[in-house]
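In structure tokens, one chain follows: the form predicted on its own.
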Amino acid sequence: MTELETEVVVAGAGPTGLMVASELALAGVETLVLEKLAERSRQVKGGGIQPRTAELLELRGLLEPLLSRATSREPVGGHFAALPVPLDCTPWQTRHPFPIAIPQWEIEEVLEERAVKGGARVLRDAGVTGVAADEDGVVVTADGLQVRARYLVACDGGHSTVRKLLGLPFPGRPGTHQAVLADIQLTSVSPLVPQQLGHMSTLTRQAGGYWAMTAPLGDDRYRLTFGRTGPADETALTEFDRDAPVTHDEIAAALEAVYGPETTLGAVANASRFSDATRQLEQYRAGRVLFAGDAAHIHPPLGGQGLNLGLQDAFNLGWKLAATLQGRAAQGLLDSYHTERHPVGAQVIHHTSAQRVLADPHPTKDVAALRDIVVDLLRLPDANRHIAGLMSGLSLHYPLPGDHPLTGHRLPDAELHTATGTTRLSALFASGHAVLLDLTGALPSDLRLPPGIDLVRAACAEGLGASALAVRPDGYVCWATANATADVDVDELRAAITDCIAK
């Protein structure tokens, strides 16, 4: 058996695992990613980047290479429960108000390239088969390989092997509906088949006992999601086999029922089954093992939440784990990963459960009436803003200590004027460091900061609501003041940095 040592093992080379690896590599942490698949899956799966995730990717210079691979779509907002009212993110002051359509494998390629360039290693055909943890680290076994590491980050999906090996419960609700996701090519199409990516409500249709959502990808390729419109059959879901092959005839029957006989199925690139099961780990950390992405939480696939939730887990965890390994973490910083992200996962489970009811393909009269009321509410600007912030991630804030209204919130990507020229706030975070931003000369010139925090003095015509701010590597404010130079409490600033970033 081959034996290796590394600082961190990441189980799973999906978007979450590769984002964790990229963040760790950026900080100089030796990282090994173990992936059970011999080759990257080219199934579309999660294919949408929400506005807040786009902002986070831009902090690391990852958004531009992803945009070059994105699928063309109408500039229209996201959705809540596929209801026919676009969500308007512009009140949240973002440069990226619309979801970005991009196949998951394209996201993985960009993230893996960045992680490997930073020094991370990715081993494929190396699924985890054993985990033994102690107070000092973990030993991970993977098909003839044994790796000793200080930490293991499990990003190995909703059926996480790591979670099962540790015997951790995954409480929640089993699925009551099942569906098929397929990447297909059509040789002919009826006028009912969508020909441009737009709002989800324009891509969905019900007929002939089926519901379907068809997203055009170009070159006669489509992403098809479909299921039956009959009442939920909990007995059938008990016997649901997600690994059962999806046949060509099964897909063709759904296409003909929903889009008519003029729609002809050609090739099927790949297809899989899924359900609307909802589950969440009670703790995202088990000693030296941490969980992120679908390994920590699963929920109905409504509103493009899963991939984004996982990537944002990774952004929260990566810098905290790196600081811990390098001996510069504040007391309890790594534990704050669970404290901050578990409620976010629970919130997504909560609102996707509500969407599951509203989007039911076989609604009762009461659900149909409720749907009408929610549509009316979404047309009200304040209600739309609230749901847009929820679905996009732009309204997320963490309960960090401090009484300034910006504390725990994201900042808009404002234009800044520094001694070396004009830049944007997002450009300050490419190194993965925290940033102490002095906008008015409020901070003393001899201020000493711990490693991993960059002091930037700049002017901002737009105004950010503070004279100075400390912003974590994941883009959330952990300290802010409106005081002038003579009134800044430097001890309070140091305490905030110690509590929230580093010692």
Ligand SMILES: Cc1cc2nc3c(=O)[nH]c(=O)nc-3n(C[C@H](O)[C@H](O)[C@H](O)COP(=O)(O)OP(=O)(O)OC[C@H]3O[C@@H](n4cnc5c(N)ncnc54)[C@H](O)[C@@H]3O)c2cc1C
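Here the rigid core means the biggest group of C-alpha atoms that line up within 1.5 Å when the two forms are laid on top of each other. Positions refer to the first chain, counted from 1. None of the values given here were measured: they were computed from a predicted structure. What changes on going to the form predicted in complex with the named molecule:
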Second form
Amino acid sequence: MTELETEVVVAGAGPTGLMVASELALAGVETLVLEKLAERSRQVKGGGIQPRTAELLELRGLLEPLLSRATSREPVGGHFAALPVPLDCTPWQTRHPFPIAIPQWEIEEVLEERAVKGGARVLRDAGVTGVAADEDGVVVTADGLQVRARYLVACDGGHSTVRKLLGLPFPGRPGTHQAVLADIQLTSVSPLVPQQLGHMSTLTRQAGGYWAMTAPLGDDRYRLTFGRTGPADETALTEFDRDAPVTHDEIAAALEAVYGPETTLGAVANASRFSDATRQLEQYRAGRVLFAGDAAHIHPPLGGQGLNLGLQDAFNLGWKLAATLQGRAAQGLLDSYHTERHPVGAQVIHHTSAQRVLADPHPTKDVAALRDIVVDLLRLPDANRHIAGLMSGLSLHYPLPGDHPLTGHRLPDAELHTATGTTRLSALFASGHAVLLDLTGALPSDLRLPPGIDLVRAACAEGLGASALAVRPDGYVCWATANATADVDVDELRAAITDCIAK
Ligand SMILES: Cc1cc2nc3c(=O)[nH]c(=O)nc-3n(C[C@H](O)[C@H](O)[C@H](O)COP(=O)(O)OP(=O)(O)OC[C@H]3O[C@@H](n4cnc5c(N)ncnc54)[C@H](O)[C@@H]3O)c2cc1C
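Next up, the form predicted in complex with the named molecule, please; the one we just looked at was the form predicted on its own.
Zooming out: every chain and molecule, the one shown earlier first.
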């Protein structure tokens, strides 16, 4: 048995684990990622980056390398329950108003590259099989390895081994529908098969007892999701075996039913089954073990939320865990990960439950009536703005203490003019530090801010709604004032800012 020591072990090299590792590495924390699979799965799975996630990735300079790998997609807003009304994110003042389509494995590749460049190590073929945690740290066992660390971050997916090893319940609702996700090649297509990646409502179709969602990926490749349109079959689901192989004939039958016999199946690159089960951990922290991504919450994949939720968990957790390990965290900072992120996961579970009903492939007359009404509502700008904010993540805010209306909110990526030139707000966060932004030049220069907080003086023609603001490394305002002045009480100001970030 090889024995290793590190500061943080991350279980799972999916998007969440790799984002956590990348954030920790950026902060100089020694991080080891243990991944069960010997090689990355090339299954497309999650493929949509929502606008708020795009903004967060841009804070770390990760959006550009991802955009260069994006699948070409019509510039059209996201969807709610696949209803035929695009969601309009422009009222939320974002530079990325449309979902971005990138296969999940490509996102993982970019994140892993960044994490490794920052100094994190990724060991494959090293599935976690044992965890012993005490007050000072954890001992994690993986095939042939024993690793001592100060914290374990479990990002090992919906069937989390770590969760099971710790005996933590995963309360929620079992699935009622099952479906198949497959990356396929089509050797011939009928005109019914979508040829351009556009609004979700243009990619879905029902016929012959099946529903299908087909996303063209280029070069005759498609990402096909399908299921039966019969009423929910509870018995079938109790016997649902997600590991049962998906056969070529099964996929061909669904394709023929939905798109006609002219549509013929070629190679199947990979295929798997999933259900619409919904579950959430009661606590995202169990002592020295923290949970993020699907290990902490699962829900129906409607609306492309899961990968985004996981990446945003990671953005919330990474800097807090680093500050805790480096002895510079404000009191209770690490526990605020659960306090802030659990309600966000619960909200996604709430709206995907509603979407599940609205998108029911076998709707009752009542559900069909409800759907008509929701479609009408989505055409009203205020309702559309509300749902667009929810689905894109742009309306997300945290209930942070402070009187200023910006506290706890994101900021638009405004253009800033500094002594060294013109830049954007997003460009100030590449180091993973928090930023104290002085927009009038009024703050004294002897603030003696603790490490991890950069003072930036800039002018902003658009106006950000405050004269000085402190923005956390994850892009949320934690302090703001309308009247920054040179004779401000420096101790009070420093205390107010560092209370929500670091001491
Ligand atoms: C059909 C479908 C479509 C989807 N579409 C979208 C979408 O458009 N947008 C979106 O945001 N989300 C989407 N999702 C959801 C998204 O794929 C997941 O939410 C996302 O993969 C979660 O990432 P994760 O890193 O938390 O977990 P995973 O991606 O599940 O990664 C967990 C990792 O842990 C590893 N692991 C497991 N056990 C162990 C162990 N014992 N030790 C070490 N490693 C282990 C696994 O091999 C894996 O690499 C979709 C999901 C499905 C099924």
